[in-house]
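Shown here is one chain on its own, the form predicted alone, set out as structure tokens.
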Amino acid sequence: METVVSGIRPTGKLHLGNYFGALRNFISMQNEHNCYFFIADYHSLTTHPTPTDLYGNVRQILVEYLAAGLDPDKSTLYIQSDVPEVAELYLFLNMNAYIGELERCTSFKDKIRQQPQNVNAGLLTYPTLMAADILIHRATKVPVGKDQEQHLEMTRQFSNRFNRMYKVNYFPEPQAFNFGNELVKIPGLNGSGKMGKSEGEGNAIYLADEPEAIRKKVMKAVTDSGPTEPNQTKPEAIQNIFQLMKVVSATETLNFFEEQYNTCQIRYGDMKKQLAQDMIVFTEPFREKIKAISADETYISKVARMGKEKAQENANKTIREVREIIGFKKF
């Protein structure tokens, strides 16, 4: 059984892109692997050092991941800052990380362009904190997107360097967990690109959105004047609408509108109304669970406490052994 670690940034509500992206795979993985899923509140400070409601953001993410299907009895779901051993391992790894390699990191270069007024040490050492998150549980597999592949390579570098420096074979070399073709890319409603809050609230359908909000967003989705020739190739914005329908609507519904498009009879207003209704039906179970869990403070506290205890037990063992390897001893 593989040990899998993955982090979740507390930066907003879950949308359909999150769900059809990695989240569905996380839900499946927890039945087959030893999984640690953490809410990365330390990481969030690198870009938002003075958050207006860090607690509220963390709580909302915890609630929504539970509502979406992560099971605290099957996996370890915890808050990063609840496990101080992560910060200690981060310190040890920083002692053996070189300024040059950190400065060459692509994400660091991108971030200093995006936030030149806030080039902090946390940004520079982001790869070592990510490595600490992974190595604290001695993970063997890490689900990563394209933008995190370099960080995972650096984690392997830090792991191997530690083993080499202290002449041990302690940390494994974590590999990328490849979902292959299982990840579904969900387009946004703005006519191009993927669904995400970075393109504005109206671009994404959130699992917690109320029906009226969904209708308004979908009815504003970008379309064109319609096809002028039978079986005409769909432009990107129209292909996006059909892709969204493909993931939330019945096959016969999708086929009906495909036929309407191919025969130049399509009415986008009708298609959007149907798509909005299908999205409302699809998100209803999540919406109701989010409301129920959010109202149960006892359960939320229990889940956070249970995740903390399970994560700390494993992390504490790692730190004890790392301290012994390095040479720390009590007097």
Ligand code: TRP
Contents of the next structure:
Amino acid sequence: METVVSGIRPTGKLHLGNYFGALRNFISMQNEHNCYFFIADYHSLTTHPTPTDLYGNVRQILVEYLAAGLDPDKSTLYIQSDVPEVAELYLFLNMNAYIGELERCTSFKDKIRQQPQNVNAGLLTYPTLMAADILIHRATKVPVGKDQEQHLEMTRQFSNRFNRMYKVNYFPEPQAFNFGNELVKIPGLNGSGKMGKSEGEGNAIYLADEPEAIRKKVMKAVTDSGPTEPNQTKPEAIQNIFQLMKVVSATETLNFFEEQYNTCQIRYGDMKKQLAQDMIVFTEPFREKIKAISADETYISKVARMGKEKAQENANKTIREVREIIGFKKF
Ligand code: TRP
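Show the same protein again, this time as the form predicted together with tryptophan (TRP) rather than the form predicted alone.
Every chain and every other molecule in the complex is listed next, the one we just looked at coming first.
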């Protein structure tokens, strides 16, 4: 059994890309491993220092995690800021993190380009905070996508460095949790890239979306003027619509439209209507559970409290041991 940690920044509602990308795997992982899933609200301050609705965003993710099937009795579901031990470990790790390596981090370079007016120290030390999230539970596995691999590599660097500096074998070397083929890439609706990656309303289908919203977004999805030759290679935008259909529709439906495309008879309007309908059916159970859980304040508080307790128990032990290793003593 592995100890698994994963965090998500509370930047908005969960979409189909989140579901097929990671969430579905989290749900199966919780039966086999000791899992800690948290909402990274400290991290969100690196980009939004004065958030408009931090509480609402955190609450939404918590509700949607539960609605999607994360079970608070099987895994530890918590909010990062409920475990301030993470901030203390972050402080310790920062003492042994070097400016040079932090500045070289790709995500930092991207961020300073995106927000040149706010290149704060939190942005620079984002990888140290992420390392603290992982090492606070002495996790061995971290289910992350490609974009987080460098951060995980830095976590290993910090972990090894800590062990070396204090001559201990305390922190493990966390590895990426490999999903193999199960990781399905979900494209967005505006013709290119992953769902949720590009800005602009209409690119993503959210688990909480109402049928009418889904229909509108799918009908507006980018297509082209249609194939002119039989068995033509599909351009990206068209490939994307087919990929979406592949994950939510029945195989016969997909095959039907493939055939229509290959024989140049396809009517994208019809295909989109069908895709929207299948997405509505697919998301219905999520939509219903999100509504029910969202209305149950008592349950949400109970889950948050339980997660905080379980996470803190473990985090507290790590901090006590780390203090001792470094040399802090009680007077
Ligand atoms: N950086 C991650 C992301 O943007 C979120 C995150 C924060 C995380 N702390 C983590 C992921 C710890 C895994 C483990 O997606």
